[in-house]
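Given next, in structure tokens, is a single chain: the form predicted alone.
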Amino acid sequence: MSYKVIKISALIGVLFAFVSCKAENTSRDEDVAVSHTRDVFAMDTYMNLTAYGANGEKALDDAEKRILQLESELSATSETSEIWKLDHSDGEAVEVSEDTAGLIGKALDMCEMTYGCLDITVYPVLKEWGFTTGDYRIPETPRIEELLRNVDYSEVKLDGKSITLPDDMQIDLGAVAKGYTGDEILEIMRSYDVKSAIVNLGGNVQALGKKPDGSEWKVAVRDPFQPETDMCVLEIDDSAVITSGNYERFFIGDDGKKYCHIIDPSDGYPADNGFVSVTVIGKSGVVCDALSTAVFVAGTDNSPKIMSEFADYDFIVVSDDEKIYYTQRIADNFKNISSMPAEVIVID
């Protein structure tokens, strides 16, 4: 790995278990300290939203509506969604909503900025491996090569709200949809003058401001080798913390090898480039979401190039030889509770 390494005595780890999401009522303003919570099942995941203050309940009502609206537009598996219509358009242009067009535009930008390590057109390959249905299998090499001929994000044509996919190409926004949704939820919170809120969208954690008592939120990150165990606790405010890992969805093949759901667009196989987990911390949920997938795919050899393009974001990566690397700016913001060695990295 081509990083400049500074060794320290701290130890850390990665994914998400959500902790300390509920602030104690220590604020001098009782209205601000009142918490409102909402549980929502959408986008195939359980979500928990917490907002503080007098307008918290109204904000949660609108946030829930927004989540369900985005799910209806962005799902790749619902036959009534705009993504489904695009994926079955037979090469014809499709007019979509502002949400869908905007998010596809953001996703294509991230595909370009990550040198194709993120590619939203890899969806047919993902399906071939059975990750969309649970009918897992190891495809034959000729079949993967056939599907890869239609994997190329640069062939997606976006003209305003009109989108055209080449015949036999399909897209999936799973690598950016929850991050975008988190961003939208926090915008709703701000519109109701909510100053303190935190949302957990199935592991994607995004915080608005600080806790009502003025302290930072605490978010636990899971051990990719023991996913039931937390490895470190990060302290954050006004930030997203999003992880991709090989322990989230995977199967063990007849060959005894572990295959995860994150597909490498370069060869059509589950990414196996040296990382088992990647966490990204930053202001934009959609960028963190995209980067967690892209850096995972890039692996030890190519990730520094991507990280250097996103200097405003921080990273925690866990290698397959059980070592942890994290960017220097967050060194004071996490508490290690793991047994793995950790090293601070400086991206040149």
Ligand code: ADP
Second form
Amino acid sequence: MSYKVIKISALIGVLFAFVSCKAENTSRDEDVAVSHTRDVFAMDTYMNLTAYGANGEKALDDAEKRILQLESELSATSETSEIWKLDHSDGEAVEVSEDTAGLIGKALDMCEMTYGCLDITVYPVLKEWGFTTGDYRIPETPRIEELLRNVDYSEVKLDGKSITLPDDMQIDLGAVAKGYTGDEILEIMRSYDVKSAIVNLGGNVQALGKKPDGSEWKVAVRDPFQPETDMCVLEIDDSAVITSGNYERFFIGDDGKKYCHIIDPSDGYPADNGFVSVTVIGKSGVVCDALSTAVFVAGTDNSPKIMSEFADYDFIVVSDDEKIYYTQRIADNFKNISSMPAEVIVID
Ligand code: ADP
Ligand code: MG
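Instead of the form predicted alone shown above, give the structure for the form predicted together with this ligand, please.
After this comes the whole thing, all chains and molecules, with the earlier chain placed first.
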């Protein structure tokens, strides 16, 4: 690592199972402490929503509808989605919904601010590796080079709700859609005057306020080397905790190497730049989601310059040599329960 290490702490602790948000189901009389929960399967992932208080159930009904609406607009693999329409537009302008235009605009900003480590136009390369179908293969290098000629987010033209992609270019919002969805769900909760809520969208946790008893939410992050156990526990309120890891979707090639579903747009190969997992903690779910993917791609050498530009966000990265690095600000709210050493990152 190029990070300067100022403190080392290695704690060995009990191992919890799975990423979990431990929302307590108290059933006291006060409405504020009554929990309402909902399981939804959407965006290829299991989602669990918990809202406290009198309006919880109504908020969950609206949240579920919103998830299904966003899924139908944003899925790159569904032939009825707006993204599909864009990806098959043969260079013609396409009019999309406010959601889709807004999220593409935000994603393009994040592509720029992460020096192209995030690039929503990497989709054809992702498909070539078989990550959209599960029909995995290691493509020939000339094929990757050919596809990379059409990977360049700066070629996506956004004019209000009208979007134009060059012919042969395709996008997917898989790196940011869940974070955006989490933000939208919490906005719905707020509109119903829900003060306390937590949602888990396939391991992405986003919390509104504190727990009804006034304490912080405890959120566990998986150990990328043993994904069935937890690596650390964070105490947070009003924040998102979003992780990208090489254990989420991957295959082992005939060469014995592990290939994961996050593509490095600089070479068209699954990112393998020193990190096996990246967790981002901060206010905006969509920014955390974009950053978790981008910092994973940036790896050891290039992540400090991205992190330094997002000083309001905290990071926990796990390197491929089994070390945890975390930003100083979360030191008091971060408990390492793995056997890996954990060190504070200081970015010069
Ligand atoms: P997950 O969806 O598992 O939580 P991520 O948020 O890291 O993980 O998103 C990974 C998804 O983002 C991939 O499945 C793919 O759709 C897309 N993707 C992969 N590499 C990139 C990249 N470099 N830039 C933008 N999107 C990417
Ligand atoms: Mg992401």
